[in-house]
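The form predicted alone is given below as one chain in C-alpha cells.
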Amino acid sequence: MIQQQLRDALTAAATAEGLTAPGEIGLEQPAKRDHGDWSSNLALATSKQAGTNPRELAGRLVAQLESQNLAHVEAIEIAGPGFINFTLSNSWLFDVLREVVEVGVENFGASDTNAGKTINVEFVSANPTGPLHAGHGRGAVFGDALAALLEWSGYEVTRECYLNDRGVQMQTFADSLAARKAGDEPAEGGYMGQYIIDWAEEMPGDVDPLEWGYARALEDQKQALASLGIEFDVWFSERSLVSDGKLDASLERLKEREMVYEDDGATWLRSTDFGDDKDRVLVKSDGSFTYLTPDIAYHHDKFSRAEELVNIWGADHHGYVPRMKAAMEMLGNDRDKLDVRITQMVKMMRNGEEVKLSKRTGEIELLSDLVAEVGADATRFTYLLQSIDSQQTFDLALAVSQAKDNPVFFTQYAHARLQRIRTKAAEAGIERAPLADADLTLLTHPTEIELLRTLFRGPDVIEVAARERAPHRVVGWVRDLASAVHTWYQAPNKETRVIGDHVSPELAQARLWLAEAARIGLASTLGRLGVSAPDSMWSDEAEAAMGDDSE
C-alpha cells in the first residue's frame, strides 16, 4: 500500500540525516486536496532531535525524499510550520483497484490485527417475557454487525444473549398467562399486552404456565432475530448460575477478597471503592439475591470465556455501567476489557407522524411487525446509519420508497447499477479480458478517479470503525462509494460508459474492471452489515427516481 511506501521513504530519509525516526510516522490525508494527497509531521517529531527548527528540517528531509526517486510521486512540498506534503500520481490508484480486485469480496477490508484474541460480544438480552418489539431492533442490529466488524478485524468472536430467565417477572408473566386461561384480567403489576391474551388461547391447559410460557417466548423472540439474519453462538440461561454453582461461587470469591461486608443482616458489595456511587446490595435480609448479584456471576463467567466482553445494553441501563466494571475489578478481572455501549431511543415515524407503538391499532409494536412492513435490508441499513450513542428517528415510509433520499435504496442500488454494465457489456459481447492485460491508466475521468479514491478509503474506515466500534462509520464510506458509483455511472455527456461508438475496447476493459473493484467494495460491505447486495433492482419507479436510461 502507498501509506507503507511512504512511511519506509521517511524513515530512510530521517537515518540519512543521522536522526531516529519514530515508530509510527504520522500520515495523514490532508481535507483540503490542493495541500496534497499525503501529508507528514516527520520534521516536527524530530527537529528537537535534529537541534534545529522544524521547516529547515523538513526541507533536508524532503532533498532526501527527492533522491529516492519515488513510485507515484510527483511533487514532494514543504508547508505550514514543517509539514511535508506529497502529491501522487493517478497511478497509485491504479494499485488499489488491482488490490481490490484481488482479495475479492470475501476479504475486502478484512485484516488480522486482532488475530488470536477473543471476545463476547452479548446484545439482546431481552427478558424471556414476551416478543422483543421494535425498540429492541436498534440494539440487535447494532450487536449483530458489530460482531461481524470485530471478525473482520481478526477477533474470534462469540454473539451470546442472557436470558433473565428466574426471578419475580418471570412468575408474574406465568401468573398473567394463567389469569388470562381462567378468563381473568392479570394481578395489578402483571403482563397486559395482547400477547398474553393472544398466549394464554394457545396454551394447553394442562401445562406448566411459567415453562409453557418461557418457551413460547423465547421461540417469538428466536423468529424475530431469524427475520433478520441473527443467530447466536450462545443462549446463556440465569437459572444455570445457580443450578452450577457459578453464582454461589462468585459470591465466595468476593468474600475471600473483602469486597463484601454485613450489615442490617445483608451483605453488600463495596462497590464505591471502585468507582460507584454507593455501595450495593448483593444478598437482602431475607436471603434472596438482588438482580446485582446474578449479572455479577453471568459476567464473570464470561471473562472466564473471552478475554474481551461487549455488552449492548438500553438507554436504561447507564447508570449500571460502573457498579459491574467495579465488580469485575474486585473478582481481579480487567475492568477496562468490559465495554459497554448503550443505545439510545428510537422514535417511529410515518408521513412526518410519530407511530404509536399498539399492535391493536394496526401501527408497529413488535419487531416481527417491523421486518415485515419495510424489510430486512431496510431494517438493518436504517438503525446503523447512525452512532448508537444518539436519538434516532426511522421514518418507515422512507425505509420502504424507491427513492434516492432513501439511504438503503440508493446504496444497493449502486450494487444494481454496476451489476447491469456487466450484463449490458455481456449482451454487447463485451467480456472482461485478464485483469492484467487491462489499460487503468485510461481511466482518467475525475469521476474515476474520484471513485478510486472512495475505494481506497474503504479498508482504512473499516479498521477504524472496528477500533472504535462503531459500525455506522461503516455505514457511511457505503454511502459515499455508492454515491461515487452514481456520479461516475451519470457523467455528463456519457463521457464514462463502457459501451458506445465512442469507448475504444481498451477503455471499455478498463472501466468493466473499475466498475468490478467497485461492486466488490459496495458487496463486501453490505454483506458485513447483514443487508443483500442485489443484481437487479429495475422497475418503472426505481429508473424514474434515479434518471435511469440503458447503459
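For clarity, a rigid core is taken as the largest C-alpha set superposing within 1.5 Å between two forms. Computed from a predicted model, the values in this text were never measured in an experiment. Residue numbers count along the first chain shown, from 1. What changes on going to the form predicted in complex with the RNA:
- The rigid-core alignment places the CA of I499 less than 2 Å apart between the two forms.
- For N85, the Cα coordinates differ by 2 angstroms or more between the two forms after the core has been superposed.
- In a rigid-core overlay of the protein, I76 has its C-alpha displaced by at least 2 Å between the two forms.
Please give the other form, namely the form predicted in complex with the RNA, since only the form predicted alone has been shown so far.
Single chain only below; no partners, no other molecules.
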C-alpha cells in the first residue's frame, strides 16, 4: 500500500533527524490537486520536539526523503505552514485497479479488523400493535445497513428485533380491535387508526383479539420489512422473559446487589447512582412492571449472547439511554459495550406538502405504501443519504425521478452504463482479455486517473464508516464514484471511448478493465447497502418504445 510506504519513509526521515515520529503519522489526500497526491503534517507535529520552526524542519525532512529515492514519487514539496506534499506518478494507481479486480465484488472493502468479535444489532422493535410507518423505515434501513457494514469489517453479526408482546399496550390494542368489531369507538386512549377498523373487519368473531391482533400486526410488519429486503436472525419475545424466569432472575440480581429499594409501595432502581438523573420505578405499587423492567432483563440477556450491543432507537427514546446503561452496569455488564444510536425524525414530502406520520390522525404514511410508491432501492438509498443525527426530509417525487438530481438513479445509472459498455464492446468484437496482459499505463486521461483515485479511497471510507457506525459515509463515496464514472464516460470529444476507430485494441483493453474495476466498486457497495446494481435502467418495454421513437 502506498500510504504505508510513505509513512515508513517519513518515519525513517524523522529518525534520521534524531526525532521520535508519532505512532500514527498524519497522511492524507488533499482536496486540492496542487497540494500533491499525498500530504503529511509530520513537520508541524514534531517541530516543537525539534526545537525549530515547521518549515525549516520540513526542509530537512524533505532532503532526507529525497535521498531515499522512493518508488512512484515524482516530487516532494513544502507548502503552507510546513506540509510535506508528495506528487506521485500514476503508476501506483494501476496497482489499485489490479487489487480491486482481484478481490472482486464479494470482498471489495472487506476487512478482518473485527474478526472473531460478536455483535448484536437490535432495530425496528416496534410494538406489534399496528403496521410500520415511514418513520420506522429510517431506523429499519439504517440498522440493516449498519449490520452489513459491521459484517464487512469482520464482526459476526446478529440482527435482532424485540417484540413488546405483553403489557398494557397489547391490551389496549386488543380492546380497540374488539370495540371496532362491536361497531364502537375505541375507549379513551385507544388506537384510533384506520387499520384498526380494517383489521377488526378481517377478524373472525370467535378469536382472542389480543392473540389474533398480535399475529396480524407481526405478519404485516414482517411483510413490510421483507419488501425492503430486511430479515432478522432473532425475533425476541418479551413474554419469553417472563415464562423462562429471566425477568425474575434479573430483578432478583438487582435486589441482591442492593440496587433497588421500596418506596410508596413501589420498587425503585437506584439509577441515579449510575448516571441517570432520577431513580426509576421497576415494579409499580399495583404489582405490575413498568416497561423498563423486562427491557433490562432483555438487554442483560443480549449481553450473554454477544460481546457488543448496538440499539437503534427513535429520537423520542433518547432519554431512556442513561437508565438502560445504568441498569447494565448494575448487573455487571460493561456499559460502554452498549451503543445506542438515536435516529432523528424524518419528514415525508410529496409535491411540496408534508405527509403526516401520526397514527392518531389516521393519515398514516405506511412503510409498505412508501416501498410500493418509490421502490425498495430508492427507499433504502434515500434513507441512507444522510447522517441519522440530522433530521431528514424524504422527497417522494425526487426518489422516483429519472434525472441526475436523484442520487439513486444517478448511482445505479453509472453501473448500468459500465455494463452497457462491456455489452456493446462485445458486440463490436472486443472481448476482455486477461488483466495480466493489459497495458494499464495507457490509462492517462485525467478522468481515468480521477476514477482510479476515487476507487482507491473506497476501502478506507468503508473502514471509517464501520468504526463511526455511519453508513451514510459509504453512500457519499459511492455517489462520488458514480460521479467519476459519468465524468469519464462523458469526457469531451469522445476522448475516453472504448469503442472507436481511433482507439487502439490495447487502449480498449485497458479501458474495459478500468470500467470493470469501477463496476466492482459500485456493485459491491450498492449490494452491501441492500440496493441493486442493475444492468439497465429501463424495462425491456421502455427500451423497445425508445427504439421506436428513434426510428
